[in-house]
Every structure is written in structure tokens, then in C-alpha cells.
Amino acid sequence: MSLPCLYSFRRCPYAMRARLGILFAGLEVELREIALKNKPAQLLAVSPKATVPVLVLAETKTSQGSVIEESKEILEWALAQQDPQGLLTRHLTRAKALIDKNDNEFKPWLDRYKYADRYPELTQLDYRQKGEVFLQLLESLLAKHHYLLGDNPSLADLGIMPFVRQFAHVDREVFYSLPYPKLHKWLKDWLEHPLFQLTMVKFQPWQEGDAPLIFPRPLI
């Protein structure tokens, strides 16, 4: 039986979100790591928007292999197949709302903070402080529980963590000097999580003719 095919890029937070969903669901996919400056024709053929992640479902007798182009949908699809930790059963409506807030409100400020030279309308400090509004919300949530919405992880943690990581990595010294101790611990715990470490294993960009690369592969 053929596996779903996931087009991905290691450092993209949206693609991290999708890979985390695959891992927490305990699924396997054929992974095709892409180079953003040299996107393969196969990706463009199945998804003209040409942004990762893109999941091409395996063909079956009743399906020609549909395409899922949004990271949130890939995350939810994976956990709908199997969800051994019950992530979809916890605070699903609140989790989706928080992920939407991350994507629609926090991510634009994150992009401007990371690439401040491209957005000279404000300073990098201004962009960081605007992004911190969302971080303050997360800190307040984590003051109540170990995870964002409770004492166990939910869809929200998987969906948001890669973006907080990206924000932190713009300037780690600054990030860990900010007054968000609960958020710092939450992020560090996730960065040390074995499944996240599997998410970040490096692979060479895929080329046509390569042998299928099955994801995940165990850490060596």
C-alpha cells in the first residue's frame, strides 16, 4: 500500500506543524524535502500555490489521491486517522481559535520582527513588542496549566509551538530575557521532546528518481 506523500521544508513552522501531526498520530508518510529556491515540478503540479506543507493522500480504489494544502488541515487529518494521546478530544474549539489567532494575528508580526529590514515602517523593537501581545496571552494560559489549554497537550500546543520557536530564534538572548518564565519552560520542554527532535532531522532535498524516504526515521 502506498503512503501519503508530504512535501515539506525543515525550517518552515507550518511544515513543522504538519510533521508534528504525523508523528503524534503515529503515521508514516513519504517525505519530500524541498529547496524553496528550486521547487520541483511535481509540487507545482499538485499545488500551484507552491508553499509547504502539502500532503498528497495515497490513491485508493475509491480515491484518486486528494491534496491537503493547509498545515492546520494536515494536522487535523493526521490525528483524525489515529490519536493515541487524545489530542483532538481536548478543548478542540478553543484550540482551533487559538491557532487561528496565532496564524492571523501573531504570524504577521513575527514575520516583520524576523525580517524587519523589509518592513521599515516600524523598528524591529516595535514589531517584537507587537508580537509579544500574543506571547503574553500564552504566558497567562501557561500560568494555569502545564500546557496551553490544560494539564495535557492539545492541538493548540502542536499548532503554535513552531511559531513561538521561530520568534525565539530571531534573538534567543532577548527572548529568554523577556518576562515570560512559563512560556520559556514550555518552549524548552517542547524543544527537548523526542518527537520534536524527530521533526527536525535533516534530509537532502528530494529529486525525481530518488528512492522513497519514509518519515519518521529513528534518531541515531
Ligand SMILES: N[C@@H](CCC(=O)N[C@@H](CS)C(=O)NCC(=O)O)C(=O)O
Second form
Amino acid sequence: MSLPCLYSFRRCPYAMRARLGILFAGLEVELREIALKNKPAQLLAVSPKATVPVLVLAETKTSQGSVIEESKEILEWALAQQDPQGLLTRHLTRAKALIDKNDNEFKPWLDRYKYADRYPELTQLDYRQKGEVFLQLLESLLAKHHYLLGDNPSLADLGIMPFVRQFAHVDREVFYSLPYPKLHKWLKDWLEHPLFQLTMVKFQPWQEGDAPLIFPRPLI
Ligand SMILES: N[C@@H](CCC(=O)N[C@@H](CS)C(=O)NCC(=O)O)C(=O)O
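Let's compare: the form predicted alone is above, so bring in the form predicted together with the named molecule.
Starting with the chain above, the whole complex follows.
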């Protein structure tokens, strides 16, 4: 039987979220790495909004492969198939609310902090400080337990970690000088996590006619 097909972009935090979901579920997909500047016609045909990640579910005899176009939904779909670590059993409502806060409140400031020259209304420092409001919330949660919502990972950790990584990578020296020691440790632990490292394996952009590339692919 054919596998679901994930259109992905290695450095996109939304796509990292989707790949983390696939890995924590223990699933396999066919991965098609894309270049944002040169999206393949096949992606545009299945998803005209043309963002990544996009998951095309395998066709069965009775149904056409449906398409999931939002990273949150791909994360939840993957864990609904298999959830060996019980991520969906922990604090689901709070986890979803925190992911929404990440996407709707933190991410816009993160983009402005990262590309401050494109948003001259405020300074990069202003944008960083606005983004830090969310980081302070995460720090206060991590003061209570090892992961964001408890002593075990939940959907929230997987859904949010790629965005904190992106914030940190704007200027690592600055990030690790900020007064968020619990968040620093949490991020470092995630960066070293074997499943996160598997999400970051590099692939060449997909081209029509390529043999299917099965994800995950073991670290070399
Ligand atoms: N709400 C979407 C957002 C996805 C998104 O914006 N992805 C970016 C890459 S990080 C993208 O594909 N942008 C389109 C482009 O740059 O052309 C999701 O959660 O999947």
C-alpha cells in the first residue's frame, strides 16, 4: 500500500512540527522536500494555498487521498493513528491553546524579530521583547515541571519547540543571555533529542520521477 506523502521544507518550523508528529507516532511517509522559491506543480495542484507542510493521505479503494494543509492538523492526525508515548492523552485542550498562542501571538513577533529590516516601524529589540512575552510564559510553565505542561512531553512541546528554536537562532548569544534558564535547558534537550535530529536530516528537493524517499531515514 502506498504511504501518505508529506511536502516539507527542512527549515520551516511548521514543517518541523509535522515531521515531529510523524516521528513520535512512529509512522512512515513519503517525503517530498520542496524549495519555497520553486514549488512543484504537484504541490500547487493538491494545495493551492501553497504553504508547507502538506500531507496527502494515501488513496484507498474507496476514497481519494485527502489533503491536510495545516501543521497542527498533521501533528494531530499522525498521533491519532498511533501514539506510543501517549502524547494526546496529556493536557490536550491546554496544549492546543498554547500552540494557538504560539501561532497567533508569538510567531508574528518572531517573524518581525527575524526580519526586522522588513518591518521598520519598530526596532529589532522591540520585536524581540514583544516575542519574549511568550518566552516568559514558557519559562513560568517550565519552572513547574520538566516539559511545558507536565513531567512528560505533550503536544505542546512538539508544536512549539521549532518556533523557540527559530527565535534562538536569530541570535544565539542573545537568546542564551536572556533570563530564561529553564527554557534554555528545555530547548537544548530538544535539540539533542534523537527524534528531533531525525527531523533535520537533509534531503535534496524532490523532482517528478524521483524514487519515493521514505521518512524517517536513519542518521548516517
Ligand atoms: N498555518 C500554516 C503555515 C505554514 C507556513 O506558513 N509555512 C511557510 C514556510 S515556514 C510557507 O510555506 N510559506 C509559503 C511561502 O513562503 O511561499 C501551517 O501551520 O501549516
